[in-house]
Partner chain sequence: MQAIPHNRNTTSREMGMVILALLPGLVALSWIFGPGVWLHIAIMVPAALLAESAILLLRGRSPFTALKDLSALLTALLLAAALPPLLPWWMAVLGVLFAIILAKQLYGGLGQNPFNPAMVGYVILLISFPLEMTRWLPPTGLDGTTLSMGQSLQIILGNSDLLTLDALTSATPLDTMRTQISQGHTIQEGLLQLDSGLLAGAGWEWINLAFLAGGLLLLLRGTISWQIPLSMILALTLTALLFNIIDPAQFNTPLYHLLSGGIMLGAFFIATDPVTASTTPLGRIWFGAGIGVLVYIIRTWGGYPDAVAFSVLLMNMFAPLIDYFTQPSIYGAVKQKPSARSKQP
Amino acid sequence: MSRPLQTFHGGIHPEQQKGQTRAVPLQPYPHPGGELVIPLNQGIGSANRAVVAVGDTVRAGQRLSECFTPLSVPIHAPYDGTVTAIERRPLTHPSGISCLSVVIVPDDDTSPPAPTTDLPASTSSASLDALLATLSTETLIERIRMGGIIGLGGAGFPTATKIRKGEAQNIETLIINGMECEPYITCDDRLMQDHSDEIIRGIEVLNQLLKPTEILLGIEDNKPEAIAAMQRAATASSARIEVVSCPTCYPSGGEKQLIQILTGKEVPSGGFPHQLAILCQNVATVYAIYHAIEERPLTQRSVTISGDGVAQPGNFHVAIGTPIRPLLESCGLTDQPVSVTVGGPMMGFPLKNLESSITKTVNCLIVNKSATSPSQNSPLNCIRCAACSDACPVSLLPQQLYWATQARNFDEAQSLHLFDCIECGCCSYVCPSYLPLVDYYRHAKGTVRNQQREQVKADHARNRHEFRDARLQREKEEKAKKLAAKKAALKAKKANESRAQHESSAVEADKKATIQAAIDRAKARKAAL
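For the form predicted on its own, pop in the coordinates of just this one chain.
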């Protein structure tokens, strides 16, 4: 009996463009030589601090950084080699900013970090069960954190932190996201086909940690091979895993949309899935969790390279830190001018510098000849057709948000739930006036966040000023009290001295009177004789 599925509002059906790579198995990408550039800032956490120095020799899997906040995870060396620099290098980021990075030159005889092949289900399951039986929950979570595992679906949220929050909320439903709904991207599809047993082992780790009542693996119905592979692997698992085929519709791979499809529950505005006793993880993240438990840190990830700008598109296991230019050249980068998009065409961003490198959140590089790249039509006036509202999967009012953000009325934009926008691009995709709606929303979010940061700084400065004023007033009052006490003590001392002097004078007078009386008596006796 198939599971009853729900739907979410809106959504679109863009051309899939997956034919170039969906039949190409994942294969290791051998490093062509040169250097690896590994940014110290990956994911949403704060930047790490390097624990290696220039000239150090490092081994594959060695930790290169230390982290200080719960939202940070360390990075590791993908190959044996030598640290040649720790300096700012271009970061694969929409802004094109640079980031402090560890630069490693691999040894000449180093071998690529080839992924493990799927073991027979019974063998790998037995060894994993034995390992899980000997490790505490805290040890398992710490291995995930120190293995550098973050969300590999694009968000980059630290996985250990997400699991800890799930533990605190007593997760009932564990959802594994195998949707991969963006056009062009097929690396997760191939990962499920080529490494299904290892994904199941990762799910078993999460099952041990969270002990959910149900585990759902959602896969779009345009991936029949992946569905079949995961169903075969799931049958041999000790965990009860239900593989669910879901209708193909963008953005069904969004966390909140997938939750709605599989459970019918809606994550409230500003809320989180764990508040509904639900936790979601991407299939690539689950694959990495399994390896982290066996103390093999995240040093590579699966990447799709597609588009008409490369002669040999495919899916690759690529070491973190691999420069993008030689990676594309190995796939037959054309001599013509090309444009490179990081991620999918809907939520990705144009790459500003081919000298930047693969990071943990890069899952796809779309290389198109400039002549065939989607042209940017000139924006026209909004015709109020409401197509954007019909397509929005979060049930927002994109047209009203557009007017508010264009007028820089950010208070109104926030009242229209600006931060509920998942920036999926559906509204821009269907807009007949070619309005870059998502660009307006991103700009507005950035402006509001900057204003909030400035407000926090202002509040902090005001609190410090008020604290200083209160401290100075307190010190003034304490000083006045001390002065008054000192004056009172001095006055009391003088009074005591005066009283003592008076008493001393009285005693002296009495003494003199006594002596004089004695003299007088003596004189009287003498006179009587």
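For the two forms, the rigid core is made up of the largest set of C-alpha atoms that agree within 1.5 Å on superposition. Numbering follows the first chain given and starts at 1. Predicted, not measured: the structure shown is a model, and the values here were computed from it. First, how it differs from the form predicted together with the partner chain.
Once both forms are fitted on their rigid core, the CA atom of R384 lies less than 2 Å apart between these two forms. A movement of the C-alpha atom of D459 reaching 2 angstroms or beyond is seen between these two forms when the two forms are aligned on their rigid core.
In a rigid-core overlay of the protein, E15 has its C-alpha displaced by under 2 Å between these two forms.
Mind pulling up the form predicted together with the partner chain next to the form predicted on its own we just looked at?
Just this one chain is shown here; partners and other molecules are left out.
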């Protein structure tokens, strides 16, 4: 607790809105029946291929897919049940895109609690120690990968890949992120209070894999109960874990910001934390790592359901694949129209389709009775008041970026460090002209990426064209050469022929002369007679 903390530039203090759910303990969400829709593509890796077929019966925890790239991880069945379809279903994604999904109907009366909720923490400690003592590093990492673990804080980066990168870099500082700085969300807070031992077990796994010199668990000081619970659990652990209470200030839970707060170091622009010998993991991910090591794959996650549009808000262990509508209805979804935000209010996105389902990266659903009316706060002109640059945790100049992006001058936007923007939304929060600045930057990033892709394509096409031209030229030359050779050959042949003719005519003449001589001789003989 006495650790000297650094601060990051800017930051904001939005209304917490956590009171609605922070006192509600995490509880398993009983599946109400009906289908579970588990998208094959979650997180950032490329899509998996299903290894089950329609009609197959599956057991809880069974692997449903295989994956081919290091960045993708498999998915698993949360319950015993039957595969009823493998088809495209709407994905919980900002674009509302659909994605190939495995649809499972759980067995009638099973609803066994999902695999990770009913574990007595006391017994598990011993077995984990035994596992850590016997299993090789490679096996441990493979269990994390095959357990389907990705970063549950929101980014969805495959955890095994991150650990492998960290292992290669000799991590010195392992940072566990329990900041949960977004308003409304309390599921990490509850997880730290209700499952502190399992989180510590997960940290022990990482400790064994990475052997860091220090382990820091950062928690915002608006969660005193979680800090106390984690401190209690940490003292019982063999790993030396320092629980650090950090001042509440959004976006302190951003990976780069947390690193700056705890270590004073800055991740190089365009680089990764492991370049500083630092590795960050979210508490929910660490919790899932522990269960994966004990061969309970990621089939559920903690989700906060909050907002004034639900009568019974709370925190739940929700099976991956649970459709959102019945989930919200069981929390007392009030009358339409509602707006549902996936994730926190600062960095989340509006849900396009209530029929889509909970994925591994959905940590919060905020249900509001009505969409905030945009007419009330229609954007005005930027007056360059610099409230945005004062609030920016990256020290960007959002007011200048705004001009550049509005003018579609993307070169200038990039020289103003467009790609260092972490899209935290602080600038939009403070803008007195109500400009949706982050949206402009996201759009600009997308446009630049597209342009770069187009550029790569164009370069490729030009290279191919140039190669084709060169090839045609070469072929032409070769043809001409061949033709010339042919011509020369023909000429030589002709010359040969004419010579042959000449020779043959000489032979003919000889013959004629011989015949003539014979005739002459015969004539002379006749005359002599």
